[in-house]
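Given as structure tokens, the chain that follows is alone and in the form predicted on its own.
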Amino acid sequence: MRYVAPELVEKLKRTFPEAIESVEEFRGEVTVTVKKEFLLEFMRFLKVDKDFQMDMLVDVTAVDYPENEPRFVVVYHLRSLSKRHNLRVKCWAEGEEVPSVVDIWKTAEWTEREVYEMFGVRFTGRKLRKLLLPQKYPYFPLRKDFPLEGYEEPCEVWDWE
């Protein structure tokens, strides 16, 4: 599956002048990368448009810059099945919070609670819970100062609510 056609990346900077922070292509692979304060309004767009019709979130995941203010960049995997093309959006999460996708894809329920999970990164507009970790587990495993031989904490972290 290939990823989306120069003219659609033309129309997406047309469309969104003010939220598109940058567009990097490598290897036929399109990233745009959008303002925070864009990213509902950018994803429907996104799903909705009879030229892009990104029906199907693949995933979500971050990446800790932990040099970098803000830290964590929030990265979306999206695919059109009915136009066999894909697109990568990043989102920095300023404050370590973006907005959440879930009333746009349901599939980001589970995703967004994992990247919480993982990296802290919180997605306003929704309840959190942990998929795999304690609930009061204080730690996200995945950031880059996370220890390799982990935390020893007491027992009643490991709540397995």
The other form holds:
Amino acid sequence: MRYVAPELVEKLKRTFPEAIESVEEFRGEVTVTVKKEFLLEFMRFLKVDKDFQMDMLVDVTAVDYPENEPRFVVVYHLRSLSKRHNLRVKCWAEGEEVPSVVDIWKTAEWTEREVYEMFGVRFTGRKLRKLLLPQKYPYFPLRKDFPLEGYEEPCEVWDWE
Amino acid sequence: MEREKVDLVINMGPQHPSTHGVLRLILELKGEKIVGADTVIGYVHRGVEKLAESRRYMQVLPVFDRVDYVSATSNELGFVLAVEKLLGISERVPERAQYLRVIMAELTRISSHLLWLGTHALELGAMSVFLYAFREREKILDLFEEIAGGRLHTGYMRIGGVANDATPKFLEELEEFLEFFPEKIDEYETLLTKNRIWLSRTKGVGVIDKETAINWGITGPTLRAAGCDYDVRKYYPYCVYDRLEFDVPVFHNGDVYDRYRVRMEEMRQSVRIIKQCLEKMPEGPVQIDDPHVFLPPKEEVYNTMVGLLQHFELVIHGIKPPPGEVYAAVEGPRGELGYYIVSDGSDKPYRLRIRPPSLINIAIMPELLKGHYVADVISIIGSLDPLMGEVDR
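Compare with the form predicted on its own: the form predicted together with its partner chain:
The next block holds the full complex; its first chain is the one shown before.
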């Protein structure tokens, strides 16, 4: 899987000197961590800029680091079908909240809902409804402190309306 | 915004036979026309990603067999490619294993498309195609049984190679299958491609144009039917796909009919790929020669102290990839099947995310169904080919 070329990473650093927290490379994959307040601007740029043309949002997910503050990092996998390159963008969810990118890519419509129900990370700018779990389910199963077998105390989760 | 007045709200599924087991649709109707739709999923949510985080890398593999239960080998392949990338051993996996992986992945594609073709045709009223498709699928499952021991959950891929080498019987039967199968595809096409009922049920139904498909992240046959030639096998070749000649079928109307045409053509291409693999496959080992990754052969375990220690070490302590994160994807029968693994240097994945093609392909459904008739719903769901085990994970 080909990731964006080093000169394009330099271009990103030049264009967003304040927004980028870090750039990492591992096994040929480039990860750019962006500050929350610049996320939307950064994503819009990646979509429309002629060198990037990231027209497809492959996936949105999150990773939980309970020791860290902020605790969750939201991970976006972006791809350009015409340029045939990829980029991973990360954003730390301060206050367990990040801006929603659903207006830029429709893929986020369901994937953001999934991140919300599994981790409890909220996406500002949209109403989030649970996707896989009952609406009243009070826990977030993919958090590291959620036990593998689930909690034993019964909870009224089913809404049959 | 004021909602349009509706005549009737109906539930389709989760037990409706054409909703692939456990997909529930809430349809708002005005007459026979759909004016609003909502999807309810999650009935078979098993928390596979959570489960994977509590298992060692080698123990995770059987869990992924059960995610997309009709194309288990593709799931396994995606995962082992991701772990190999994480370990940095992708280049060292023996060539014969790479060819065998491609053969199995393509057979899986054919068997999955046959299941789709049979059930989709059945849902639209064509009984014979269902019986024919399942007849041929049975042959592929026999082949799986011969090489891997399992028919549905094959458990064939391993980190660093494959479980077994191909037996002479497998190769013989595979060649036989490749001889007669293209004729069978022609047979299905005779029944359907120009069939007037089929055409009127599928042409111009559920149209997704190219821009919309890309914007929604749709991949696989649905994207290619909309005119985009994206195929992971061509864009980012894995295993030995870059050494094989094959075409990526692309159609341009983006309707149910074109999705059917793409899948039929893909089965022909899969046969072409497997034939080339059989010609080019070299002799040699099928497992990586690295005691930190692959269990040593049983003879060594039983007869040598070194073999016994290596076996013990790997079983007790497992594989420990360096800290880091990778994303690897394969072209599954339903589209891009990706695995995102975050490693913290321990023997278990810190975070393992499956990028399921079915989940992302069906997200468009509420939008897509609007303006269609109730009868078209079945046609549209079938054409997107969602596998609910994979949607719900």
